[in-house]
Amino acid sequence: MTSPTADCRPRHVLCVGAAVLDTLFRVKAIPQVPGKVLPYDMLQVAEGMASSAAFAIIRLGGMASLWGAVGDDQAGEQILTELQRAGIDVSGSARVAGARSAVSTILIDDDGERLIVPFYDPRLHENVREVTADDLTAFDSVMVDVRWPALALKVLRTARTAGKPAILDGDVAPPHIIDMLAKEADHIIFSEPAAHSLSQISDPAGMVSFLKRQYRQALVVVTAGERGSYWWDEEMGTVAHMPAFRIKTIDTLAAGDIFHGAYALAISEGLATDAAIRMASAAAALKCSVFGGRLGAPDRIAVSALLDEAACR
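As in the form predicted in complex with another copy of the chain, what structure would this chain adopt when taken alone?
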């Protein structure tokens, strides 16, 4: 796949939101009663919605900065160190005195079922800096999640004013939060549960029609896992659908985040909507074939190979 951008400069995406220290345990089955369950594998990884999206961008050859918040504890040190080593610029992230870093334990069983125990300290995201157009000069686009709404709002507004794509990862959050952010975005990629909670509609195509009426200014996408992606096609004035790539699923953790990162990079490179969704779908599918949360994000060669293979069928 050749990038359609006029120059070879890697695109730089600002990702705003979650930075979490995840502990993943692989177990034969999720326990149904209290007691002890012995995992056969364990992995600790710094990730979270915006962080995993940033990592996907790096893996695909782009540049990514993360504006997130961690506490002044050892977990915070570990999160920022690990993301920085992964190639993400974390110099704009905050270490909040007196707050505890977000940590999460995830049990994944052999049927792909998950038990997630996420802990967030509300003090992490209490304060927000000012955001000016100058702060965004280095970036080609911005991608925000719902974890740090006050900062996400400022970043979306400033980016749109500056004429840069302003992309929202519309995952489950209190309705007033997601609505506040959705109104300020150019591109909204809703997860199916979030789209359902906003629309009370159960089919993804219906969700897209409903949400497009709410957020007319934005390109509206709903991702529905193995059922693929649905979005509002502006030219046709109807809902478009792209099936998911078929792949053996091992671990879906962070697959949505990888989708968002790949999509933001593709849009920054000037790809059309359907091509961006296609690239994001391929990246997310490849991630699902590998255990380890965001660590399974594919590189550009793997994504291109999957897209070429699909095109030849």
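Form predicted alone, following the form predicted in complex with another copy of the chain:
Coming up is the bare chain, nothing alongside it.
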């Protein structure tokens, strides 16, 4: 899979938002009643929406920087150390005195579904840095999530003014937060639950049509898991659909984040919308075949192989 850009330098994406220390437990089934459940595997990994997207970009051959926030505690040190070792530039992330780092406990069952219990200390995001065009000079695009809305808003506005792709991971959050950020983005990738919360529509294609009317300035995408991705095709003036890649699902944790990171890199490289969504869908599918959250993010060779295989069917 070659890039249509004129030069061969790796594209650099700024990711803004969540940095979390996750503890993952594999269980046979998610418990439905109170009691004790015994996992048969576990691991700890530093991730979070923006962090996992940044990792996907690194794995696919791009460069990624993270603007997040952690506490001045052991968990914060572990988060930044792990992400830095993964190749992510975390120099723009904050260590907040007196705050606790974000942590999550996650159960993942044998069907790949998960139950997530996250904790975010509101003190992590009380202070918000200024963002100027000069701050974004090194980046080819920005991708923000909904976990640090005040900073995300500044980054989106500055990026659009500077003419850089401004991409929003529109995941579940209070509707007024998603709406505020969506108005400032020019690419919005909604999760199906978030799209439903804004539209009150059950059909993904109907969600896209509704949300495109709300955010006319943006390319609107809705990801719907195994049903694939839906987006507003500007040229055709209608909803387009791409089926999901069929793959045995082991762990869906971070699949959406891998999609967002792959999409941001593809857009930075100049790929057309359908090609960017196809690349992101392949990356997300391959991630689902591996236990370990963002650690399952595939490299460019694996994504290209899946795309080539699908093209030959």
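Just so we're on the same page, rigid core means the largest C-alpha set that superposes within 1.5 Å between forms. Numbering follows the first chain given and starts at 1. These numbers were taken from a predicted model, which means no experiment stands behind them.
Enquirer: After superposition on the rigid core, does the Cα atom of G61 shift by at least 2 Å between these two forms?
Expert: Comparing forms between these two forms, the G61 CA shifts below 2 Å.
Enquirer: Is L43 among the residues whose Cα moves by 2 Å or more between these two forms after superposition of the rigid core?
Expert: After core superposition, the C-alpha of L43 moves less than 2 Å between these two forms.
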